[in-house]
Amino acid sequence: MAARRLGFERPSGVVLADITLTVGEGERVALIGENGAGKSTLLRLLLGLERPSRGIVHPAPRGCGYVPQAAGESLFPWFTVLKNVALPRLAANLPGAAEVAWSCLREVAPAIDPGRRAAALSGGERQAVALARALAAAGPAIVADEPFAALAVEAKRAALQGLDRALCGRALLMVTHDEAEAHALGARIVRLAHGALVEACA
């Protein structure tokens, strides 16, 4: 996925200006910046969920896993945890959906009972389940908007370690406020401020 000289505006003003960014195959990239810097908007543009005002976007390939900022609200509350995680593969009619869902849950949410209803989960548990669901998708990349923000310390440690293992060569583009998360995943850090790239570290 890539953006070249990307710009995005809303009626309230410029959100992103002249952004050029490439996430290569298997690369891990963390977008870091203050609230309002444009990180979530850039993610949505790279997913094809928004249209740029100018510039070129090569969006994430179809079937990529996505953890939205309001991750808990993206779950189906009346489904079990396991069914929520299996949904990307069930929707794509891929075999082994339940088995893959079990594996992803063991990696990033090992303390959560797969048989529980999503409605009974805490905010942090819902976020961990949403991350497992993204991992269960068959696409070559995971795009995640602050996927660890609601997790307690031990749950975050388990999720970070599990994600590191479970990516298995897939690309990762992640928004975070915590550089330690980026370092734990070996991600290249890209900083945004006021809608512009201010630093791209190797």
Given for the second form:
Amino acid sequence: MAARRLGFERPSGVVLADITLTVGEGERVALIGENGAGKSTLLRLLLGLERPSRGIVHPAPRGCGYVPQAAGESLFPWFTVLKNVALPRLAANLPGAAEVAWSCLREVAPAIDPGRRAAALSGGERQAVALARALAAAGPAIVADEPFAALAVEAKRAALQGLDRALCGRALLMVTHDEAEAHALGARIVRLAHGALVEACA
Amino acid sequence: MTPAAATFELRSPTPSRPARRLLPTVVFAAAAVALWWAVSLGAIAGRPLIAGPFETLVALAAVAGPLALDLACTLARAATGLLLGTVLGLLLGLAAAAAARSTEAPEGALELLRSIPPVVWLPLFLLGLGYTDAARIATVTAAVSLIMAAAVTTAAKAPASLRVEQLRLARASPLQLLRWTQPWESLPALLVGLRIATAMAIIVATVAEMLAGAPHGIGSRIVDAQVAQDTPQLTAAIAALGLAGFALGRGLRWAELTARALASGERRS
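Got the form predicted on its own; any chance of the form predicted in complex with the partner chain too?
Every component of the complex follows; first up is the chain already shown.
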């Protein structure tokens, strides 16, 4: 996925200005920056969920896993945890949806009962399930917006290690406020400030 | 004083939780009955405005059977109109939502029609269908359909939720999108519409009976009691209608809250 000279405006003002960013195959990129810097918007543009005001976007291919910022609201409370995690593969009619979902859930949230209804989960559990669902997707990239923000220390460590293992060569674009998370995943850090890319370091 | 004694002292004057919850309700109900009784003592032009609680109870007991029949007739008219109006409203709302992609005109037309008081359609239906139940039910149907159409349009035009986005990213088919999200996500808005439409159906059915007359119905009973200057009967009919509407409203409110909790993932206590 890539963005070239990307700009995005809302009626309230400029959100992103002249952003150029490429996430290559299997590459891990961590997007950091202040609140309101435009990180989540850039993710949504790269997923094709928003249209840019100017510039070119080569969006992530369909089928990529996505953990939105309000991950809990993206779950289907009327389904079980296992069905929630299996949904990307069920939607794409891929075989072995339940088995893959089970294994992704074990990787990032081993303590959660797959048979529970998603409605009964806590905020942190919902976020972990959303991360497992993104990993269960068959696409070549995972896009995650602060995927560990609601997790307790132990759960976060388990989820980080699980994500690291389960990526299996897929690309990762992740928004975070914690550079330690980026280092733990060996990700290239890209900094956004006031809607512009101000720093990119290895 | 020992800590145990202090705990006991702190707890003992406070009633248990159910009692604490019930107490304000009982006090309010007693105050309302007292106010009702006080108002019934007053008179305008030598006649009481309403009958007192005791007289109303006596009147209710005296005509319980016929009153129940009249109430059932009114509710049957309201329910028939509600059913027909809901189906019509669904179709109108879906059509308006589908058309909204290219023009706001159908939605604007529905809004215009909604601003017309529903009972003013009654004379038109009386002219077209005569003094029949068909005219009364058609009036209820018209009122309900416009409310339900608004609810359906609102539900259908709601912005894509994060769940819908997830399914789109996962290349879900339109049928999967509809099956996995719409029934649940639309339910709260539809139930709000249904609750408002139910109240409107009862109001319009009663007013239609009052204006156009009917062999049976709570509206006819109210007008008959007024003509006979029978204030206790009049008050009893109003009380029976109020209680029926209240019970229906509470039931639908419960259904709405349950659906809302289910759709948002919250647990209801």
